[in-house]
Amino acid sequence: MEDFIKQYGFLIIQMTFAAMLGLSMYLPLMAGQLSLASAGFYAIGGYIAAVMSTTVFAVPRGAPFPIEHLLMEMLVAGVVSAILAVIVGVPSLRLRGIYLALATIALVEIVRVVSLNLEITGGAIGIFGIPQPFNDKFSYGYIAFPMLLISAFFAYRLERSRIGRAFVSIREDELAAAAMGVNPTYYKVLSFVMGAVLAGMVGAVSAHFLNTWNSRQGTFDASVLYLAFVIIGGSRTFVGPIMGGLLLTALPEVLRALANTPDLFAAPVAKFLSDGRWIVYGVLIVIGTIFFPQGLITPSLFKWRPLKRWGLGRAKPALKEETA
């Protein structure tokens, strides 16, 4: 067990972050809005934590970083993300259609360019030596696991509330929802803000976890990756993006392990599995949208046989790896 944690502790925490970032993409999608901003808010949250922990909250080199300061950074990251999300969301969400996707791409790019140029964000080099609240990486689970549980519970309750129903009605038919008294702009902005807050908070923890933060943290690519979590995992229940985030983050490790298993694959295949994982991602997104438009985990799975979700949660992705 100890060996396992030593080897895979880092990966497990990364998977937890990925699950939450998937959720942060899922929330706006619940209201039918494609946002590619999660990476941007993640980057902003990370910069907030990186800057705060190396300036106002600075601790002597090597000294442990107080957890309450980390929680405070998460709070600031959440609030700043929320404000920014309103500023970006209101003009683009008054409109119907793909404008949010475009505005959020713009946001991600502006964040990247600005962080490359500002002194406070360390320019192209970024910020180094972010203090550590824990002695080892796996201990970040003390923050990451409860965070995932809380956000999953949040999404679970949300789906069963009038607010969740308002989101979904907009996704199904925005005009009809409006005619039934749902204010589309308000709920679209709300869903977008929820996703932004979650991504910002994950970024804050992640900056400490990774120890360093720079402009490569929030890129267009990262957004597409988080989107893949939702599309592959499933966009009709919060379980989808969580499973998507966990599985797709573990996938490269699995591929690498497969590639390193002697005699399992011919050398070119093994090389492809280890170097070509992004190709696999891209193809998975295309296959997913065409053949599994609702993703692997759909609400109906829970209605049929509750136990079946175990079998499907594992079996289907394996099947798709083969097709890819």
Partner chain sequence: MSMLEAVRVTRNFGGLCAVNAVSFAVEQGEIFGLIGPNGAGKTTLFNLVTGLTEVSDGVVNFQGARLSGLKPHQIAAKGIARTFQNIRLFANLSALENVMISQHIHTRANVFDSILGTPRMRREEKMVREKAMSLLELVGLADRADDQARNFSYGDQRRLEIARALALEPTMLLLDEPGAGMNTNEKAALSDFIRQIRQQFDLTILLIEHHVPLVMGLCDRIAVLHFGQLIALGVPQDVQRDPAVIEAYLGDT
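Can you swap the form predicted together with its partner chain for the form predicted alone?
Just this one chain is shown here; partners and other molecules are left out.
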């Protein structure tokens, strides 16, 4: 078990973060908003943690970073992300479809360019030597696993709440929802803020986890990857983005492990899986999108189908006829 954790602990924590980033993309999609801004808020949260931990909460080199300081950084990252989401969301969420996607891509690019040119963010080099609160990478699970459980429970309850039903009504038909008294602008901004807060808090933890933070952490490529988590996993239930993030993050490493397994594949196939695993990764995403247009996880999977549909269940008793 120790060897397994030592070998795959880093990957497991990465998968946990990816699942939460998929959820941050899913929350605006609940209200029908194709927002690609999660990568930008993720980068902002990481920079807030990196700057605060190296200046405000600086500790001697090699000394453990206090957990309470990390929690404070997560709180600040969430608040800043929420404020910025409101400022950006009110005007941009009046757009729809591809126009909204372009507006949120612009936010991601603005964050990237600004971070490249500010001295406090380290410019193109970034911020290195971010203090570590744990001795090994897998110990970040003490924060990452509870965050994922809380986020999943929050999404589960949200889907079944009045706010969640308002999100779904806007996604299905915004005009009909407005006619029924739902305020589309309010709920769209609310979903946008929820996703931004989650992405910012994940970024704050990731900055410590990666030990360095630079402009490559929040790019358009990252936005597309987070969107793939939702598309492949499923965009109609919170379980979909979680499964998509877990699977698509683990897939490249699984392909590399298969390529390094002796006597499992011929040498040319093993070399292709090792060197071209990202090609296989992309092909599998395309195939999944074609054959599973609603994602691997759909709400129908959680609905009980009576066994009598296959002739295995017990039929309902017939109603007794009334006698005169």
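Positions refer to the first chain, counted from 1. Only the largest set of C-alpha atoms that superpose within 1.5 Å between the two forms is called the rigid core. Model, not experiment: these values are computed from the prediction.
Taking the rigid core as fixed, one finds a CA shift for Gly288 of 2 Å or more between these two forms.
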